[in-house]
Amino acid sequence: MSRPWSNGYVADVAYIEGYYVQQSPMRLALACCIGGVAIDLPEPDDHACYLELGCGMGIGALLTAAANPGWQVTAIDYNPAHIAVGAGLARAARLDNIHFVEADLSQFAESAEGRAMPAADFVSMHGLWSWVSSDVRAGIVRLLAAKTRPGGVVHVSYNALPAWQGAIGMQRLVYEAGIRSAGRSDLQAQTGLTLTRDIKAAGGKYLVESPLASDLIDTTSAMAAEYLSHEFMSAHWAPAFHADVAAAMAGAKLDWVASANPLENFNELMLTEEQRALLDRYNDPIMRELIKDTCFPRQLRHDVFVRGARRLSNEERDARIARLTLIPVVSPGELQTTLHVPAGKAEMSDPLKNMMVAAMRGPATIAELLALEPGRSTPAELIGVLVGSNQCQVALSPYGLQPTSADRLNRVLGARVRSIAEAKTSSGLASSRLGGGLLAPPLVQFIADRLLSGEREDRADAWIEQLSADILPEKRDKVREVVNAAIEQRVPILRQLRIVPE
């Protein structure tokens, strides 16, 4: 049931809280260095200015702004009720250097607050650009190329074409029969999804023989009600191709850099010997980005541009790179060195075994790990391994300490989590040494809390009770294997990374 306000957004259901790495400003800044662009990164304490479009509830925003309090966040979002909770959040944990504004982008870039806004160092924009109008769009570009600095980067994601190709009509099949049933959002969407399955057991040929409509169609069962409203149900739904988005983005003056999947920058590990082949047929790098396109499947793009893009030679890009310290934020037994790519399965040398080794045991420059095994590796593809099989991530202020203004956000999402069945997506904790966030399910949230309260790991029986209100008594025996897994696995990196005290 869309508001009369919302001109075809999804307004009566908010969108799942969540934080997404590749918007970290760490993440972004190690995307323009394998992209050989040279970036200035602020520290911590630093004067800097961060900015999220379509911020949703703001999680990633706060993360930030908490980690970094020398910096100035902005958080925009259109639904009044999103920025209701980012701003109760920040309220709460009392953070002073984020404001969180409800706008429409169409006209903010002409609107007073946006002409009073701070020229950003970072612009992110993640689930936003593939399902908004036009004109909304336009107005993006618009205050890009009014806010973003020379040497700024911006982040953007989207539905990528030709990946979407063939799911087109099954969302619009969704979204047709959803808006002319009764009930909120996340029923609509239930509706037409229920309709797919239906066309689907019946033959349809273009659900049937779709690979992405099908495997869709099977899997949104299990997805949140509130995703699925937000990702089907808008009137403006439209994948991208990459070439569009690049041109669009030219209009502020933006260069397009590379993936902040690190993984995607590293042909070898993205396509066939053959694939490669016709890709090097080509110089310019938006043609080649429609080759890799057009040969693994990538629903979803996280692009990079920077506006005023200063290039380095490979030496340069690589010295920089070498500078980089790594953190681990898995546990040493949970190091994976068989990596599932689209070119297949990449199994690491033993040399690079051994550098990802000695990554597990705590902080390492790339420098470093790569004297352990002289010129078995180069910088990049090191650093594209470890940090792009979510491994490591790079330390902003490898040594730092966490601030006050972190601990407070910490202990406030912490507290929230009341049973273990809670069932939140991808959700984070503040780590100045890492200059954002760290992906954190509600118990490592939960356990963080506990932790930064004063309470020791001693206390695992209180939390387990604790957690376990609500849960069957024959499921508590895996709800006190769980917590303690997680107490075994997760501590260790909390501690390292100054997220909870020693």
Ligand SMILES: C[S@@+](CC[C@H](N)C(=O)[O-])C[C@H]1O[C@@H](n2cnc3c(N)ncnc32)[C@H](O)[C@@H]1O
The other form holds:
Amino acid sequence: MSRPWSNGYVADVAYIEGYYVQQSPMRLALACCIGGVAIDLPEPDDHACYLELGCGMGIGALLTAAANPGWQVTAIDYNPAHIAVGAGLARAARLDNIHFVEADLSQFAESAEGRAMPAADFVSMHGLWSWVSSDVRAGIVRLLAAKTRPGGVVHVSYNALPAWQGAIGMQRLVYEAGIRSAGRSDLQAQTGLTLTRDIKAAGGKYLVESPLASDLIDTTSAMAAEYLSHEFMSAHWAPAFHADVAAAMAGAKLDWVASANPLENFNELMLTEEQRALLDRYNDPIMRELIKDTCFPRQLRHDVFVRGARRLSNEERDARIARLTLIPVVSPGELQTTLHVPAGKAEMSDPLKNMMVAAMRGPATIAELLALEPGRSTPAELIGVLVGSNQCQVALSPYGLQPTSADRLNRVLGARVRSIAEAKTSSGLASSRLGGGLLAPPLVQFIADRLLSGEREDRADAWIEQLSADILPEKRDKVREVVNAAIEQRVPILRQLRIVPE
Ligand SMILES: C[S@@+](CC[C@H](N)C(=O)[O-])C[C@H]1O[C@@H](n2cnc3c(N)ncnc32)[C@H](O)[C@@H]1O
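Show the form predicted in complex with the ligand, please, because up to now only the form predicted on its own has appeared in this conversation.
Next comes the full complex, and the chain you just saw is listed first.
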């Protein structure tokens, strides 16, 4: 009997569209800077290659291609339903620098197409590693070994241990009950989850007493069925220790550098003083990460690796970070100066607050912000706080013009939005200044499309009408509120990023 092409991964239900900022080249570059590793940053018009593995619909790859017209982007997935959507969006936006490839990663490295592919400066895989079989993971490592250029950066996200320890039994229960029931995998996942809820209600000790399993059973009831089928119905799902992922990546000569979530790299915010003292017994980064994951278990890790680490001294690292430019991605009124971090609530000092307020005014280098309060913070701390709290992003080309490719993709993405009811899922808009994507829900994509078409905010009533066609009349006031808030808070950001005209 021939092996089904999906090889145990879910293929009968398409995955959700999404954009994850950890995949953006600037996030990866920032992680390298924070981790003290030099990286060459190509400009949007330079020749550079970005590769996404297990790309799903490929929203992140599309935003990267549209924002950086000089780059060559390749997005690989074996599910033709996903490739059809991504390639269709690329065609509609007339992007000629992105190539969607339908291929199985277990064998792609050895294929003619794989061999012909250029070496990548950036590789990203989100939501792939923990969900595929060991032969697919081995194929990924062979591809990385052959196609990551020296100095290139690789991002991999995965379900991590020991954080997932408490829910391994729950996943197994959902999966085993699911595969014994008829129907598509989204229905199977629901059948399995219903069983976990029933067992928990009946006092099943493991599900009641494991905080993670118990929480997941509650939170999954509000999650998209497509997401849950991919999350729970893979035959190969296996959370991994950081040490094991690092060992696998070493097979492609990749060294672990840092987390793509900036705050996670600041031990002062992640750990107590006593925990930091234990960490400091070790220099070895693998051992330090294991201790960190034991003190502060992360369910989903976003690790950044580099092939051929050019290590920087602390002074060189700080000088490089000081030259980076930040752009705000929230409006000044939304600025948060109390951050919720694992070590507790962190209230920023007054000098740090002053620098954060100044950062809200527009593009500024870290050096310019630090000069406002000499000696009161460090380049790494300031960038970690502002980018880690998702209030600023690092700019690739802070004063650059938005290329027409980005306008075209943003219009294609926005024109698809028909109703406010779609406004919940996360997606993005291409921004050349950011060198990739800005996180933007469908409502903001819709507004960007309208503004790019030449309309102004005085058309808001018509937009509200259009977006609430399928909404009950008594809920229209709420729609008006949400649209007006988006216009007030998001449009200035879109203008500053040149995603929409002045
Ligand atoms: C959880 S989804 C993540 C998609 C996308 N990265 C995202 O975050 O939206 C995992 C993706 O990996 C793809 N995939 C699974 N096994 C694969 C294989 N052997 N070769 C290529 N793609 C694979 C699936 O089709 C799916 O699109």
